[in-house]
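The chain below stands alone, shown as structure tokens; this is the form predicted alone.
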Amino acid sequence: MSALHSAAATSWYEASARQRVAALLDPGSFKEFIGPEQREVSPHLDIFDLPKQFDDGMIVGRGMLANKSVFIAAQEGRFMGGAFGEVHGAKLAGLLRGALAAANELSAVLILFDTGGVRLQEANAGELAISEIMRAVLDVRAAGLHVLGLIGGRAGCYGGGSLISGCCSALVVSEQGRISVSGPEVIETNRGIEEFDSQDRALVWRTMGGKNRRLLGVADAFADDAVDSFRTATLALLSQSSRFDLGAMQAEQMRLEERLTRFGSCPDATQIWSALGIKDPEKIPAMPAGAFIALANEIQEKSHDAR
């Protein structure tokens, strides 16, 4: 099997986190840092009698995509949910500052995202994880580098990871790609089911999901769920300008203020959809991609030159 096709062929969802840095990027061309030899675990888990794993649900290193040299980082969300330890974090972190010193031979970080939020049994290292990676991403940025996520498995991106990525240059997303700081549970929970019914699926995916995402302007670019949508996603975002000063962070603040003017009282994303000009809103979920895509660029919500 082809490269190429092999790309085409894996499912980001289904696929797991080394599965997704191979097809990603070029073909062989993945160098590894801290790797599975190394066994960097979480030294916390034996004290709640949980099992650990070689590389902590993370995975990091430096490849080549379309011969640009990347460094990449990628969550492994089937142990622990992709949840943020300290060694997880802690790869992360080093990864980013590294990419700090390397910023000439680079032309990308790219962080694929699988992940609920911090370990509730490392959550004071998952926190101080967090803040060192947002501080670290905004740096890299500063240093003229784009720092690209890329959001479509299992976990989401829920929690410290959503804080993350709103921390990056830009995001890809696909449908299945959820971005939320709070998980339908938690907001269930501390809100009532009134406010938001967990259980509601197609609620959930309407208002977390990729689709609701790309139409925000939350995310950049939308994928298919191929792995070679993904890069070609990605290669597109690379092409654009990383503009990073204090006009570009004003315009932002100034987009999410007209945001929460613009769609505040809205009760359900379907109105947000139907604001933004779509005539068939209640279309938009079973939307194939392809079409979805062509729409999304039309009608997407301007950037004023910030995410």
Second form
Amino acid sequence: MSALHSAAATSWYEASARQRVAALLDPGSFKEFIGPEQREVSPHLDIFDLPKQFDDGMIVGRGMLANKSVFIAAQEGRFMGGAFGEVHGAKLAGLLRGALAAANELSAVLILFDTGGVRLQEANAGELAISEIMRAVLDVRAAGLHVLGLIGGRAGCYGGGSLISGCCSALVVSEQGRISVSGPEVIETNRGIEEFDSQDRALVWRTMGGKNRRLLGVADAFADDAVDSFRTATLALLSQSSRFDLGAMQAEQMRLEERLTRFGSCPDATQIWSALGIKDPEKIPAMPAGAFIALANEIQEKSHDAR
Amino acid sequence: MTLDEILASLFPKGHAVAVDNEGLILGSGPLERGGVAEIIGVANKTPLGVDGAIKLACKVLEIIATGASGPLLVLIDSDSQRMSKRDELLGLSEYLSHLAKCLILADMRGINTVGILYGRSAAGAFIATALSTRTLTALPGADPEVMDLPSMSRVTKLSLDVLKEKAKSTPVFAPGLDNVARTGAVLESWDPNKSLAAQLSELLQRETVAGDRRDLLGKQRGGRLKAADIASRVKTLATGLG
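Given the form predicted alone above, I would also like to look at the protein as it appears in the form predicted together with its partner chain.
Full assembly next; the chain just shown is listed first.
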């Protein structure tokens, strides 16, 4: 079976982190750093009588993407919701620090997010790891390298994970890839069901889901759920410029201020889509990926140098 | 210490720092040994949302654009990120990241950024402000937390009593300054009975290099025994030296 066939047949949402890495990269090119055989497990889960995983839910390594050398990290959303703990976070921080040292021989660092945020059982270590990773992402970007985020897994990209995603040079998102700081249940618990009904799945998807994130410009590219769609979008983003400097931050300041001016009083995503000039905003959730990608590209073509 | 007491001790000759009606701290003050300290922050346990984050970031970018050498102080007594449908609808993650990025860019450009945690802070607000500075200091009353124990009890399905008992032996998940400091997040606590101006002056002379050494600090303090070694091993393997 060709790599393309294999990738095309693999659902990003259904795949494990290891399957995503294998199908995204050129066949057989992945080499893992500190693999599961080394059994570097979390030292903090025993006290809660929770099962550990030999890779702590984070896979890091190097490989080839269309014959370009990349570093890659992937979170396993099915282990503790892909949450950041001490070991989990340190592997990604170390990969990014290595990328800074090896920047000359790399094309990009890819981060396959699938996370609920900080792992509460080791919350202080997880939160600090997120801050360290953000710093390391920006160091890598300041050196001129792409750091791309790919989001479309079961756990979405929540909490501190969403703040790391906001530091990436660009994001690829699928419809299933929710990006949000507070999760629906957390908002409902803290502010009441009138503020946010976490059981209203349509509300969750149109607020935090990939389509709204793509239309707002939170994400730069939209992928169908298939791995080859993520691969195509990733390669397209690699050909664009990426910089982290004062000019980029000033452009981002303008971009985000403009978003508040334009959409700050919209009560719902549907009104934002309407304000964007979309004629039938209520049809967005059911729109097939191909048609949606064309629509999104038409509406929102800037912002690549504004993040 | 109250914000007024802190500002009086940092700037005995007076200052131009104010808290606006949204709980944001903005202004500047003259340093003891000459020069000006720029100030941003969050007061009164205010949650940080899209509107506050973009205003604070705007000030950071103005400071960078003037070519100022700093320092930039970030005073924090916030809540967590603002939890609302509107904030998340508009992409709060980008606004908090943007503020963090501007602070880290300031540090990269040679502006010494100093976080001063004098009250509460939590979750996304803590990451985007205090944790995005070069060095984080704490004053009495500092009370950082990722999640309070009752909320943690709901998520982990463990009773509050069980969590309190476990917190005694496992500081890695428990709220509070000492537990957070042990991981390496907080460099030092300042003495409220001594001049804060003098303690700031001493810190600015000592912490002159940008960069992130918090995992080593966490290892020294016994709060994160594995992070520094794991990160270092991955880095070595990644650069082909392993």
